[in-house]
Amino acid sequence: MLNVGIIGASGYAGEELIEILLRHGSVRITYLAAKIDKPDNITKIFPKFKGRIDLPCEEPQLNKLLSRCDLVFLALPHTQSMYWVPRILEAGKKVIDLSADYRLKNISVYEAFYKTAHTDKANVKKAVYGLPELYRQEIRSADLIANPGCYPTAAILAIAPALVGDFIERDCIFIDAKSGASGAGRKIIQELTFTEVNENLKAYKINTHQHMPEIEQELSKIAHHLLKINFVPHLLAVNRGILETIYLKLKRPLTSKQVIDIYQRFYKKEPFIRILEEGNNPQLKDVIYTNFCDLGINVDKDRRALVLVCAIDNLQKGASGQAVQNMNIMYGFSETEGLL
């Protein structure tokens, strides 16, 4: 039985581990953690909990992290992950974060975009980029996983088949990104209240915002090549999910059905990803509470243009379902478990 802790225990990202580790046949939750007042039981935190957990929720404290867990989920906000990572590490357990501390291998872009020094810079090089699809050997072998943001966790997995095939125009790519308002996470902030968010729909931090660097990145890495995209996320008046229009441009005519046929061929083994039929295209509620990436793919012949649509559930697939997915590769679990 693997013992895991989680730091970050009260928040969505928090509260959605302990759901998917609860239903996990070789995991036990061996202790809780994050930012709180005062200690308390996690079931006066999430009442649903109750019956199926009793451990304490309290300030971090490493002498017992280190005590009672194999694994260490860091579900904090970001900056909070590097002080955490090294103390966790040199004693011999192992760590998944989800914050960005670690994703960036361009210390000076993740401080350019982050605003603050990174303070742990050895273990960035030591980091593997947890997006099971690309680097599943990489994260079997791993002591320290970066688990990918949302956003770019639905950009590179829609993309990368386009550009691997070599039949897109590397710098035309445009991203539409929509997602549900837990993507900013449990803290009060007003434009995230209910009366700013409700009825609303609203574009932010277009081409400036701090998951951009996190694609560029991974695409780059694809294409062998420097890639710059277009990057404009919004504000959806919903509690999860995220939907992506991607536009890009085909360097030579395509059907519909013989994208389809390419994309289906390079995720084939993949448990997570599903590709649509032709004409079909996904929607949030088609992923929501689950670790599923659905694809739809168009293409307009006349203008060369193929648009994908890409879903995902920022909480599960963008957050703590691939957190779990990186695990269970790590220890050899179906990787499956816990998820489906």
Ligand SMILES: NC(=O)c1ccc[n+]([C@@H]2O[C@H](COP(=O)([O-])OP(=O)(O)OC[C@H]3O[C@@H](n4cnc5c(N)ncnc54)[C@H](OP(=O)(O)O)[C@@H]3O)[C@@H](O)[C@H]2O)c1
Given for the second form:
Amino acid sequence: MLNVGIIGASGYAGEELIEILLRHGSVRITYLAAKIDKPDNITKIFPKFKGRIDLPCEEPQLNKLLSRCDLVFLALPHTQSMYWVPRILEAGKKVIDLSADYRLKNISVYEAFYKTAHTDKANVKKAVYGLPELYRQEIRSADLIANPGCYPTAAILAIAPALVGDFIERDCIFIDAKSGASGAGRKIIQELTFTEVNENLKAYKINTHQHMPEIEQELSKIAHHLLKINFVPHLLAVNRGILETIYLKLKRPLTSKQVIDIYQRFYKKEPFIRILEEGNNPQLKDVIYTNFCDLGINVDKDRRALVLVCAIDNLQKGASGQAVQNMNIMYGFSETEGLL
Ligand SMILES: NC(=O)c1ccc[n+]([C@@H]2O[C@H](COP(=O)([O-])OP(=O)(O)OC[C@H]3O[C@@H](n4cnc5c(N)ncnc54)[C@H](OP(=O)(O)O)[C@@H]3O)[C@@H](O)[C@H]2O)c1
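Moving from the form predicted alone to the form predicted together with the named molecule:
Next comes the full complex, this chain leading.
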């Protein structure tokens, strides 16, 4: 049995990790921590876990964490993980970090978008970007996983095959993204209260969202070319789910059927990618509470336009589900264990 701990256990991503790990046959949760004044049983924080787990959730303590865990999930706000990662790695343990602290290889870009100094630059170089469909080989031997952001997961999975196939204009990538309110976490924020979000849809952080450089970094790596994208996130009045509509320009005439064939070949062996048949497009209700990424492909031949529609659950494939998928690869478990 693999002993795992979670710091940030009282947040949405932490809750989802507990839920998935309790279904996992080869893992035991041995330590739970959060920013908490008085330790409380996790079942007091999330009553739904009553009868399934009996562990306190307490202020994190390094000695307890290291003595009880082989692997630590960090489900902390960005800027908090970089305190824990070097301490856990030095003790010879492994980390899957769900925050953004180790995703961006260019430190000055991280510091500009996250408005904070990075205090663990050395480990940024070692971190493997945890998108299994592209980096499975590197994930197998990694000690530190930078688990991808939710919007980037959908965008990169949708656009990667088109860049590898080199059939789209690289300077014409428009991503219209919509996320449910759990994407911003469980902490209380005025503009995320029910009455502000309910029956509303709005764009936010246009050209300034912190996931924009992450998408650019990863797509540039795939294209072997420095790419710039246009990314417009929206807050959607649902609890969970991300739907992205991506507008691309074809370099050469292709039909929907031909592009679908290319995508099906690219993701042939992937257990969590579902390419929809011609004329079909994803909807949130088919992916929420799952680790699936659904992709719809639409070509308008007259306009050389390729419109991709991609849907994931922000807390599963966009966070905790993907984190467990990474753990499964790192430890040689079945990749779908706990996730199907
Ligand atoms: N939500 C998503 O859809 C999503 C998707 C992809 C990635 N992520 C990333 O995953 C991470 C967690 O997100 P979330 O949505 O779960 O956030 P959240 O609901 O706000 O939870 C944050 C957790 O971190 C704990 N925490 C905060 N500061 C801490 C500190 N200094 N020491 C120890 N614990 C601390 C909080 O404890 P208290 O509850 O006691 O304050 C809580 O348990 C973030 O980096 C986020 O960007 C989230």
